[in-house]
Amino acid sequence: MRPRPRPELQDLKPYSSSDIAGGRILLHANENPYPLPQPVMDEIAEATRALQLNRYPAPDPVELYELLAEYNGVDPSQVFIGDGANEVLLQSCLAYGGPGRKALLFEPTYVMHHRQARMAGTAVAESQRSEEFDINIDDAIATIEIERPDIVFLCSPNNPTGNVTSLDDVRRIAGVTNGLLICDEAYFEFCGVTALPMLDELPNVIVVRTLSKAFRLAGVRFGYGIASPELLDQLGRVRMPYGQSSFTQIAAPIVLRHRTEVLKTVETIVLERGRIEERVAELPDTDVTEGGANFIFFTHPEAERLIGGLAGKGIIVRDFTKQVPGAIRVTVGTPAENDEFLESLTALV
């Protein structure tokens, strides 16, 4: 006698990232390479001393909602928080997807979107991006009209390719979508292009963001969504109690209060991104996609050899050859890390 798992999940392999064994320079997970400023860390550590771990965390941390609303220029009632952006994405699928419903993806894109839809019992339809990994807006609209999806995922900047979708295209996609349009803006701070200004006119849109990237808080696991209160009410129906730990409710507000200082690394990362893209584009047989996130994306006919060669030098990058032939994604590191990556890659090519 054994329990029977859901049969539709049997071809869904457990998620795994890069093998980082022996890694010295980790350029695989799109983390911010800079730790938080020491005074900010000290403030978090001091506040942690007062935690009462025998008590549940606050169910609705008011200050956190207010700080997120202030940063994004919205009302606190438009904010929904979760343990990382992935939880907000999954809860969106639970609330608006499910058996008998369908989600549409523009592939290649963030691999978790497909997984989150499937985890919620939602069927998945795919529309392929162009050879340059942009969304062909006419094809997208035609696909939406044929598939009539209940959820449309739109990742911008797109992970793993880095493409930024124009706001005109976002508006047109939202206008023909009868279901929920999820704008995944995890890398917004590195490009500055956002769908937020159109939320008043497009009540079927939720913008999902994170503090893991630009805010240097990947280890805390905190993300949030911004949408109309009516839309967020439905997400509240599938929300677990006491979602954010007491530590998260300490660390996230402190970092948001110090956001001017914390976000100073964004400019450096953007400049380094441009430098790496330019240098890699000069190498033989490489094709670089210009991006707007904190990583670069390129293809090479011997990508697997390059990935293995870099790993042999302790430099871990992300292998995307199963999604796109010859594709490699490389997180922007510190200038010294980027120099070593470029030197090693040039020697291998």
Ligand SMILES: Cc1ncc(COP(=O)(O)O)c(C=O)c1O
Second form
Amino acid sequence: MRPRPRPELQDLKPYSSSDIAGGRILLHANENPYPLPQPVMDEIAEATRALQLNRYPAPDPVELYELLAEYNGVDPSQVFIGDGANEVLLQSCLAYGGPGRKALLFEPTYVMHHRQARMAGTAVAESQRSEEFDINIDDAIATIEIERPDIVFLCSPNNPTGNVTSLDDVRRIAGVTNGLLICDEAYFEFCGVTALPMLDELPNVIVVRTLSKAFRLAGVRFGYGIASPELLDQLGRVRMPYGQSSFTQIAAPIVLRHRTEVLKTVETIVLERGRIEERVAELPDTDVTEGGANFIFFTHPEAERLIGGLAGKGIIVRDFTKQVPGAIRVTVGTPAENDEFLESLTALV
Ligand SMILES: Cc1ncc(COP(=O)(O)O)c(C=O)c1O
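Same protein, the form predicted in complex with the named molecule this time rather than the form predicted on its own?
Let us now look at the entire complex, which starts with that chain.
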């Protein structure tokens, strides 16, 4: 006797991350290259020692909600927390998608959005971005009117291309859809553009964020959503008991309390992004998309050879050639890492 898997999932391959064997310089996962400051690490270590791991963690960590509310200038009742932005995105799909429902994506975009919609049993419709990977607003509105999606994913800055969607376009999309508009702002801190101030006038929007990027906390797995309490009440229906581990409940508030210090690397990363974009654009046959996140995105006719050549030198970048011909995404590293990447790339093109 064999169990019967869900037939509609059979064309989804189990998720696998990039092969980083032999990698010395990791520029493939959009992580922050700077570890947390030592005093912050020490504070986390000290607080960890006092944990009672035989007990369940707090079911609703009040201080965490308050710190996130303060950082974002909202009320704690507008905050929802999860084990990474990915969990909040999946829970949004479980609550608002599902069998017989549809999600709309603006491709090329974050690959997990497609998967999260499908995991929840939601059908997926696609609208293509422009040649410069911007949202084509007239197309977007027409597609929403035809498809009538229950969920619209809008990633800004967009992973993998970096494009930042104007707030005017966000408002128009939110206004035309009857569905949930998920504004995935995982990279918000690197561009400063957010739909957050529009939440009062747009009750169908959830802004999803993470501590994995600017806050240098990818290893902990913590993300959050901001929306109206009514909308979050729906997400509460698909939430696991004791969701965030005791360790998460120690590390995330400490990092948020030290946010001025922790976020200091954002400025360097943004400057480095501009420098790398400029240098790559000067190389023959490259086409660089100007981005607003902590990575650069470009195409080259021989992308696979370049990716292999960089890997041979221990520099791991992300191959996007299956989504966009010739496309490569490179996370901004430390200035020394970026120099080595630029030197190797220049020698290869
Ligand atoms: C656009 C986007 N959203 C969400 C995530 C997931 O973030 P987290 O690490 O918080 O699950 C990522 C991670 O790369 C991302 O690029």
